[in-house]
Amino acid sequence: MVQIKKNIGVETKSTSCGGTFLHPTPMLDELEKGPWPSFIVGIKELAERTRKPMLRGVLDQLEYSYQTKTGYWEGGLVTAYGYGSGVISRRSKIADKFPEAHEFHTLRVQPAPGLHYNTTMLRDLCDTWEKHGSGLIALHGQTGDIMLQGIEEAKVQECFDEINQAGWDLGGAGPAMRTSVSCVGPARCEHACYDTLQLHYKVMQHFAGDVHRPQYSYKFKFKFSGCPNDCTNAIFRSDLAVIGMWRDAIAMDTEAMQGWIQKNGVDFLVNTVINRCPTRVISLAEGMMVIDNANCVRCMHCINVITEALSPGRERGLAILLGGKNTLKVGAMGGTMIVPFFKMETDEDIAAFIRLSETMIEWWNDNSFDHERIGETIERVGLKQFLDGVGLDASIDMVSRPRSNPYYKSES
């Protein structure tokens, strides 16, 4: 239906899906355009589906912003019982204006590992959100969560009563340890060198507490990827990265890797694999792909042109990288290799792994500025302190580049 309204002041032109509900919103109308989907679309479609005025508001606050410039949201503290993070409190500037825009808070839901649903508990997730909240569902957010995207504060606690009757638990915001996501790991991968899920599992529940009642200097975030494809992109965005790594050589189907270099040819086993290795370790001989294992960095290209044949070595286990986060106070950085490898395969390795995870985050806590990310505190005071400060020894692998300066000065 075309029709003409007043709106903000301003006579528009809406093309609204369905019925009157809907306000004209001409410059969000812009944003259906194109080839590629458009959140507004959703939002319009999920407004008419529901009638709900939230997201009518929602609609012209943001249509008025586009037109002004300018944000209209602030935040504040909206809280379930007995726990300070969770829902991101977002309130309206001009509520006089918008009054149906009032309030629109997130619930942050944790995810399981390697992001497993059933039907049912997706159902029922729905269900209870689009019974006290505006039926927004965000899959999933920077961090790995389920966001439910639009509530009223007095309608908070008893959604989430509700929701964690059922199984699911708030994740993190605020100054606290956020909620992980891990990889689908063992449970589909062949490349896992370890058990993302159970170790994503056991690391939450040891820092749950810390989730649920901010008490850090700023975030904190786990990822955990079962190899060095890094599938949940931790290097670059987690502040502590857990990446699945092996120790000896990358195994070889000597058999199955003459079928392969058969069946495809040796100008692109040249071409796809041995010139397009980072460190030039691959080579020819005698018509089979030779790897010189020593001076591999683990980059995977070989194993993922190559899967039948090739696969990571038999002594498995994980690398930590920390200090990965986007653009904050000294811009956007890839996490620093800590531990090159740490065996994870009883519980005892879980243990020293939450054991060393805690003495980081500590000595961070205790290091830090306000607001201040781990990597950050790290670049500030240098890597050399850090690891005086937790106790571990320095590694060829940490040496990002040869130093510049020739002169020397030992420390005895």
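All values reported here derive from a predicted model rather than from experimental measurement. Numbering follows the first chain given and starts at 1. Throughout, rigid core stands for the largest set of C-alpha atoms superposing within 1.5 Å between the two forms. What changes on going to the form predicted together with its partner chain:
If you fit the rigid core between the two forms, you'll see the Cα of residue 30 move by 2 angstroms or more. Core-superposed comparison between the two forms: the Cα of residue 350 travels less than 2 Å. Once the rigid core is used as the reference frame, the Cα position of residue 359 differs between the two forms by less than 2 Å.
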Given for the second form:
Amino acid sequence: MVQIKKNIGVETKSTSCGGTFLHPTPMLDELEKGPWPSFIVGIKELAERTRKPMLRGVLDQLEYSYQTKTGYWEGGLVTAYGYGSGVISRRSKIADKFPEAHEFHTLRVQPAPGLHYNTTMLRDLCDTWEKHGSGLIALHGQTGDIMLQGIEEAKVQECFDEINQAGWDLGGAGPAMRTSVSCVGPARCEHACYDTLQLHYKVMQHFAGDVHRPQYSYKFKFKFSGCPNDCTNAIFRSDLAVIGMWRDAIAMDTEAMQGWIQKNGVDFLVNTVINRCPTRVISLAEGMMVIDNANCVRCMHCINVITEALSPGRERGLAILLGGKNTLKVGAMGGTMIVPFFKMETDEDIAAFIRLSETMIEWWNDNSFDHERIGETIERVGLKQFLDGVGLDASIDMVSRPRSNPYYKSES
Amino acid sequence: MVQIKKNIGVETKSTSCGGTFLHPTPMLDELEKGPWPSFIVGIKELAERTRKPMLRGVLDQLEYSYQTKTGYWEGGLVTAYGYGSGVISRRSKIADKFPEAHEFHTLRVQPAPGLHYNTTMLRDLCDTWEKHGSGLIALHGQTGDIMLQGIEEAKVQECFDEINQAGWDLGGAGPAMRTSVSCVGPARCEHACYDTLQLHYKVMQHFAGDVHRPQYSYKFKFKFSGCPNDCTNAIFRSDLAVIGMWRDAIAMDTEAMQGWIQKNGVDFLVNTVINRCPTRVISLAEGMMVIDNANCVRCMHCINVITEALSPGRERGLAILLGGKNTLKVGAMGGTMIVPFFKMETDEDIAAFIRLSETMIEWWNDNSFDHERIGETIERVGLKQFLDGVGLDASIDMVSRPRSNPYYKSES
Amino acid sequence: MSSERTWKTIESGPYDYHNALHPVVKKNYGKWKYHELPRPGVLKHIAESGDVLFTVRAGTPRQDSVDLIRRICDIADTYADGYLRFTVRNNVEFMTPDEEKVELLIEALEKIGLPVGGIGPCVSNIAHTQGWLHCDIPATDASGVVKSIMDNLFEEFKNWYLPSKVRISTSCCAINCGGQADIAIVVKHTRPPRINHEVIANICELPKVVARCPVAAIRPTVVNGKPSLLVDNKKCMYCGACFGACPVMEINHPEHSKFGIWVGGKNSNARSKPALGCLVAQNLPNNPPRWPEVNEVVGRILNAYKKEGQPWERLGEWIDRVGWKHFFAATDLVFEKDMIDSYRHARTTFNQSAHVRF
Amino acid sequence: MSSERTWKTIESGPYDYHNALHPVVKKNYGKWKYHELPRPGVLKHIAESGDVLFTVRAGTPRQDSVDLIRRICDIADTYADGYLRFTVRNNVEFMTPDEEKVELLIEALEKIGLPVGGIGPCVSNIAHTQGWLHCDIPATDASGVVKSIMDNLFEEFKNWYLPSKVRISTSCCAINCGGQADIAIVVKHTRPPRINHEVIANICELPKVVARCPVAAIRPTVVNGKPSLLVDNKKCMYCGACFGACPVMEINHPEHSKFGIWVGGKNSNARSKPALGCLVAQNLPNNPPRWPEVNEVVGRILNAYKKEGQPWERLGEWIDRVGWKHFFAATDLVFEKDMIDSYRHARTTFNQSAHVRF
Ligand code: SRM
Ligand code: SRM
Ligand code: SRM
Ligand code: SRM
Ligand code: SF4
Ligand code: SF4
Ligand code: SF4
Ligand code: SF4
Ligand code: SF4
Ligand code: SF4
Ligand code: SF4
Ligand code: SF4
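I have the form predicted on its own already, so could you send the form predicted together with its partner chain?
Every chain and every other molecule in the complex is listed next, the one we just looked at coming first.
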């Protein structure tokens, strides 16, 4: 049973009484309790060790926020040289009360594709950050950035220079190309239909200028998932969702399949695989599983369950879904299937992908209002107008059904 | 195979050459061919027999419409004494060309509930109509009216007086309560969950004044279907759809059920009934069919297939769906489930139903724009506002899912 | 009102149905137990009392003459105890407790040219509208289109060749009084309205016309010193709503008013929820007197459904199962850009998923 | 920019990942064959080459200190050849071809307070946002809410008690940077913004703020001779979009900023299409430091799903199967009028059918 009433209250190593540097934070101290790793424990430990006044101020202000149920940061503009974005500026609205926290800017740093690290690069980053900033790092922001949280404006440039020399670059903010994420993909996943890490890397290198110097109508996000499981949440959380796709039949290792059925039983096959196929195209034939691939919608489910015997077909590539975003103004929208299959094998394919992306982004910048995501623009002007604008043909894949109203300009 | 290319061209009795009264109508004559009963054959026969110039004129104008692909009627205002609706006025725009067809008004006459007739009442109606009008009758208009098509303004009142004496009344038009239809219901259908004919009769008697004297924002239609099969198309074609409903379990005659399974086989049961249940709540247990009634959505399918063994439960009544209409302006809308179950056994139930309907209609008239159907008003102001306005509680039955956006006034 | 009145109107509402019911119906009212479909065009209802009632259904042209109605009454008198009823799809029904009368009814009906059918898995009669015969805003003649189609589907009406019943509707303007149907054949204009500026202000209430436009394409203006209206052709999507409000907003055009075909409409709640029809063919010519192009597309759709549909599966439910991509392939119709929804709830029809068939 | 620059920026974009990949990963890149879940918190990937790679996953607080990261690096150095990666849900992963290291990794991680789990049918780490710690518009502290919830769901993270994985997100304003999730915990304001008319024109571009409102509730006005804005409280639905554009449109309120809970969000395409979460509880108090009311509702939802969900069935898929009526009964939550959609596509959520459960 899930516990629903009371906290367990298991104590982990609490620093709340031991330190001498920090001020009392009775409400925050409540968050040191319990078995889940506590960010308060972490910040306090860091503060006690480094004795950085900024951290003490931040904890004081946060305690005050907990008491007053009010936030006290305000935005502003801080940038690195030549950049228009990448630093999120935070100044305290109550610096008179907590002067130590008067500045608490964040550097958004682009991670390696797939969020892969070696310990050297991470340790170096920690060292630089401890030198110039607070020592607090969010791994990772929801868009994928490494967020170096807490630095004074005066130290931003030297900090950035140092990490830039180590191979890091700033991420996006404002009306710009944003930082991207890719799933672990071919690095460690058997489902990957294209090289998520490479495409992420090449695309974001190409758009580096647009990341750094906001010049779009609003933000634009890519996310790269290697298959329709969409482990990066691309469909609802990126303007251009890149989803691995295959075009031919699901590949089946019949021997492994037989083994799997033997091990798990036909009942399990029927109840957990056959019955859960969204288009019900799997049938049982003499104890074997048979897929009518023409009606398979590439949902991944059977492959997920029987990973040892099934995999995406061999004709692999990606699909492009456009216009995903979250709630603001229009309610959350999922990306719309625009390109069901795009080959992604060679450098030319990457170049073609980038060209197509640019065409779409250009169309959007030409046709959008201020602060309008591409999905909103498409919804406002019409999907047909978008397709005409970027030179794509319509396909039934783009919709769940044809229109049911006559309200359109049919010209004969 | 359906024939798709050419007409069969079977000749039925054509009157196109025999007559002397009518003018040539070469295009219309094409519609005398083929096996399906021809309205042209019918009109010509009538015209030749009665020698009514109006019919000749109408055929001439219709032939001209076929040649020019253009309609030539225009509307106007013709009414019976004390009435504001019920007569659809039609005058020819090209009366100079076809003076015989200069007037061709239609009387909309309310049918008996269930569209039941005895031959006496029909013959009488035919006689009166032949006397005063063209002799052409549409059985029935899409809303359910008997449409007496083709009369001159001068004869409208005497014609109406005569049929009114015979028990007929005019139907609706304009921004008014409209004529209603009810399915054959308890008269000849085992599925009927309430008395469609009686309720239709009582409700439309109650609203007779609103039928005859338009005083609403726009049209308002009731339709009465005895069960969710909805044989009157109420959900998409009436503002207030009355759909028979039951609340308890589906009634099963187990003996008949066993007989049915024996006759049709378990395969047929599984493929045609169990597999087609929308909520998949039917299971097979030792050769018998078992329904999890809590998850049955009263779709009727299993009952339709196994009519001899299954029927709606014994706790019967009706559901009210509000706001159905066809395409104009907003695109077609289906009625929304507002009252999932309303008992309909006694006269008091009928009175309560009428009261509730009136409350809804009043709310609509108070809150609507001109020419706005109740479904449009609800969509515009919000279903919650409607429920508050008429004093109903919300229920999850009204929606397919709770909201997925935070754009509402939550007051705490 | 020209004639003198001697009668005081009774606002009675619907005709009192009690004397219109067949005696077997009266006796077993609300006590029916089940029904069978003994053969095409015939229903057999069995009452709790054990009584049996046969129904024979026949197609009519809807636009009936009193002659035809009298003939029908003759048949009712001879074989159905003087009672009859009509269905919501313009079929006529005769009821008799006497099995032997069934054959006689069928014979008598076919003799006067009314085909028996429309019951069970067949094409029923077409729900249709007024057209050039009577309406003031039609672009075509619904009765003529219906006659042409039903000639072609005659055997489909009389026999059980289909997975489930197919309801067809035909409408002479985009308002679509014919309603949603498995196959809906509906006029679609392809040009904006043409305004007669000379007369408009005399005939129409201009603000009402402005208010009628769903996309606010109409603006007041002055032409030749007279108040008139202006249509913004960029916004207008040729719906004709304004024409319904004002006959001077002429939207009909002999060449540019076309037909669209919509499939998968469904009103019943059986299995799937009621559904709207979706556009699958557009810009078909309005080609009287036999509309061969419309007929051809209807035939293609029916053929594909006939081949692939499963028992009790409605046309739209078949498409749901096999997918729209397959539907277009199986009917050899083409999905065009215009078929992508662009109206108020368009977004909800977009494929916001990676689900895709190849 | 205070300090002198000696370095010329290289606009390199993402970090070059090639040297961040574990050697076994590099060798078998794109050649993985399948995987197994040997136990909670552990993945086993098998490559076409026959190579095997174990992954151990552990939860982190996301707001990490360099101390914690260094400790994590120590573990990676000792047991995982100096490599590690993070997941999109703030878990950290260590890979090793050496099965014996798995147990050691788990021990080492738990020793530094990081629970091992988050793989397979469990509750994974919560996707969350900045809150009072950093954002400029939050009504709560996402990290604190997350800590409180994960304390309660600690065993759910570490074990396989659930039908399928449950993703939770927490967001500190209605913008919802945390995204759609099986269970999304999101702030909802319940009062209109309060405007400081004295300063607004100095700080914000008024036309931009006006344009930001989705329901056109904001109008320009003049207060005390200064240009300012006026909110039409009848129209405003407290979304806070204007506050994001202008900090003077103060929408946060210590008492009137509440929590709503949304269930059934789903991003994957597995089985059903991606889906948005739906509101099932509202007006829960924003109650630091432990948010017991939010915790309670999350627990109720998880308990019901745990009891009734079937293998591989996501939370929203379970609800689809049993129906919303049952969901509300099983969780003892109440469907309220506000939960009826009233926004742009509301109509498409109405039950336009007679399908109903009793
Ligand atoms: C006579 C009529 C009612 C009336 O009062 O006039 C009627 C009568 C029956 N309907 Fe109906 N339906 C009639 C119009 C409809 C309509 C409306 C329409 O056709 O315009 C619908 C909704 C259509 C839609 O969904 O678009 C309708 C949806 C049904 C259904 C559900 C079918 C489905 O699977 O979706 C059933 C169930 C069935 O077929 O057993 C049904 C069943 C029946 C039964 C079997 C009821 C019974 O037990 O007696 C009757 C004979 C069926 C047949 O004709 O095959 N009736 N039925 C109508 C005959 C119309 C005609 O001449 O073709
Ligand atoms: C006669 C009839 C068609 C037929 O041949 O059967 C018909 C004919 C007209 N309809 Fe209709 N409608 C007829 C049933 C319907 C139906 C079907 C129904 O009632 O089940 C609908 C769809 C359901 C609905 O109510 O939405 C229908 C939806 C409309 C609409 C669009 C309403 C909407 O909100 O979408 C209009 C336009 C309007 O009202 O402004 C309209 C308007 C008209 C007008 C008055 C056109 C006009 O604006 O001048 C037509 C008069 C034609 C004439 O010459 O008689 N008619 N109309 C039907 C009425 C006969 C009867 O009383 O029995
Ligand atoms: C590591 C990670 C990718 C990454 O690059 O970081 C990942 C890795 C895997 N995912 Fe995922 N998924 C990861 C986030 C996601 C997300 C996004 C999220 O959680 O925010 C999704 C979409 C969530 C949603 O729908 O809302 C996601 C939807 C799936 C699915 C489809 C699940 C479903 O049935 O709907 C699978 C299939 C499966 O479970 O076998 C999957 C399968 C897998 C597999 C089995 C793939 C493989 O063969 O290696 C990996 C282990 C699964 C596991 O954790 O149980 N992964 N996966 C992410 C781990 C997040 C975590 O720490 O919990
Ligand atoms: C930091 C972060 C939350 C976190 O703690 O992880 C975040 C924080 C903010 N988001 Fe976000 N968003 C963050 C990921 C997201 C995501 C998730 C994603 O990218 O996958 C979304 C939903 C997806 C999307 O793009 O729609 C998201 C949707 C928004 C929106 C609404 C956009 C919309 O069109 O619906 C806004 C409002 C805006 O842009 O005006 C917004 C605005 C903001 C602002 C800039 C608030 C503001 O207007 O001042 C926040 C700055 C907080 C700060 O102090 O750093 N944030 N924001 C995430 C970025 C970190 C990173 O770079 O990795
Ligand atoms: S999205 Fe697909 S390819 Fe990428 S990690 Fe997830 S399951 Fe693997
Ligand atoms: S991938 Fe999905 S749609 Fe395709 S066969 Fe497997 S379960 Fe069915
Ligand atoms: S709606 Fe139901 S009760 Fe009425 S005729 Fe049709 S099947 Fe019978
Ligand atoms: S009536 Fe419909 S939902 Fe209910 S059990 Fe029968 S088939 Fe299933
Ligand atoms: S569909 Fe249009 S043209 Fe035809 S009858 Fe109805 S309103 Fe008139
Ligand atoms: S045809 Fe329709 S869109 Fe065009 S002006 Fe008239 S009402 Fe407006
Ligand atoms: S959810 Fe709102 S308050 Fe929280 S980080 Fe995102 S923008 Fe800021
Ligand atoms: S809170 Fe939202 S609705 Fe209210 S004024 Fe601001 S932007 Fe408009």
